[in-house]
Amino acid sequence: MDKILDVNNLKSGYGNVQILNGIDLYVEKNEFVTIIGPNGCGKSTFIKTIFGLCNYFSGDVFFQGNPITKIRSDLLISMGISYVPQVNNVFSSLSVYENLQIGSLLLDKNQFYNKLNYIYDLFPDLYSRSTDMAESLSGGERQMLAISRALLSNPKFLLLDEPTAALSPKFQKIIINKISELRDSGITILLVEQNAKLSLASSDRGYIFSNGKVVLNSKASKILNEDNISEYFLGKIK
């Protein structure tokens, strides 16, 4: 296996409150992996911890074989990790183009324009709205912009926190399909998602979290066919 992320017995949380109770998880290079589970089970806490945004208590986190538990988020970006949060993921008072400029600080001018063309090909709706303020975008368009800004740092590994939350079914499918395209282009994906069926249908593997622990790790297709999957979300399987 060629692991891009390897997590062993991770414990973390907020302040002195521990949310994760010993997570073991790995992601192989060029995989699309989805984490699902009931609200409050630690899904978002997990990827925030990976990106240096939660209090790390103990355990090991390796990115491409290198320990990253005490590395700042800005340095993680330079290493090839990008993170798209669920909320507050665009600058509403700036235009679409200005948001993209902010995401391109690691690029020179030529690299930025080359990457910009790639993004406009990936999300044509952003091209037609490049001069519009981000606050005028629909929920789906905002998510496209947030993902695009993350792509401008040329990530090898992309963390996404519930990218389809509060979107229409049409935009949910568009976003998941675009994320699949990114995986096909060589970017490894780790996704936290509430729409389990939609995301798992495009994923290689999946994890189910419950009470801050992994309760199931399997191929995505097997999880989709799990007869008692609802029991995990009801907290009956721990």
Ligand SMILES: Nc1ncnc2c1ncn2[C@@H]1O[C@H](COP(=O)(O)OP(=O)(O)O)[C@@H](O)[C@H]1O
The other form holds:
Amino acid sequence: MDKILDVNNLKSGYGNVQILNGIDLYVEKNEFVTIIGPNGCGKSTFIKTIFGLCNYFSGDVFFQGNPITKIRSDLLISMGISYVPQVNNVFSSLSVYENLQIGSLLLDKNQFYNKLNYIYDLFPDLYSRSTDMAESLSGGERQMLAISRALLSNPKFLLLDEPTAALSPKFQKIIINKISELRDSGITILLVEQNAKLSLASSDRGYIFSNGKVVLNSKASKILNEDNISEYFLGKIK
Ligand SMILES: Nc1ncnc2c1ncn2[C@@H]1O[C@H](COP(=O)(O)OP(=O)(O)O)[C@@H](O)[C@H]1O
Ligand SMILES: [Mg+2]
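Please give the corresponding structure for the form predicted in complex with this ligand, as opposed to the form predicted alone shown earlier.
Next comes the full complex, and the chain you just saw is listed first.
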């Protein structure tokens, strides 16, 4: 098993307040893994801790075999990790193109134009709106822009926090399908989702969190198909 991310007994939080109570989780290279669980159970906190944005208390986090709990976010980006936050993930008062420019400060001009072509191929809607302000985008287009910004750093491993929240069912599907495409192109995916059914349908494995702990880790198809699992942990799975 070739683990790109390996997390053991991770405890973290904000200031002195502990939110994660010992998380064990791994993601294999080129896997698509989804984390689900009720509001406030620590899903965003987990993603933020991996990306160096929370107060780390104890436990291990290895990325490609290297310990990363003490590594700053900007260095994690250069190691190949990228993060799409849950909210406020684009600059509203900048155009689509300017948002992409800002995300590309590490690239030289040629690399930027290559990446821009790749992104406009992946999300043609962004090409047609490249000079529009990000605040004028639909929710779905905004998520496409946020994902594109994360892709500019050439990630091997992409962390996404609820990219389909508040989107119409049509855009939810488009976004999840695009994330699957990214996986097919070789990027490993760790996704937090409220739309459990939709995301698990495209995932290899799922984790269910509750109260800062993992309560279940299983094949995504198993979580989807076993009524007692979904009902016990999630109420009626959405
Ligand atoms: N910046 C913060 N400072 C202090 N507490 C926070 C902060 N962000 C989240 N929390 C708390 O951490 C807990 C877990 O939140 P979060 O990880 O955002 O949950 P989820 O993403 O699963 O809905 C909640 O009790 C929340 O109030
Ligand atoms: Mg959250």
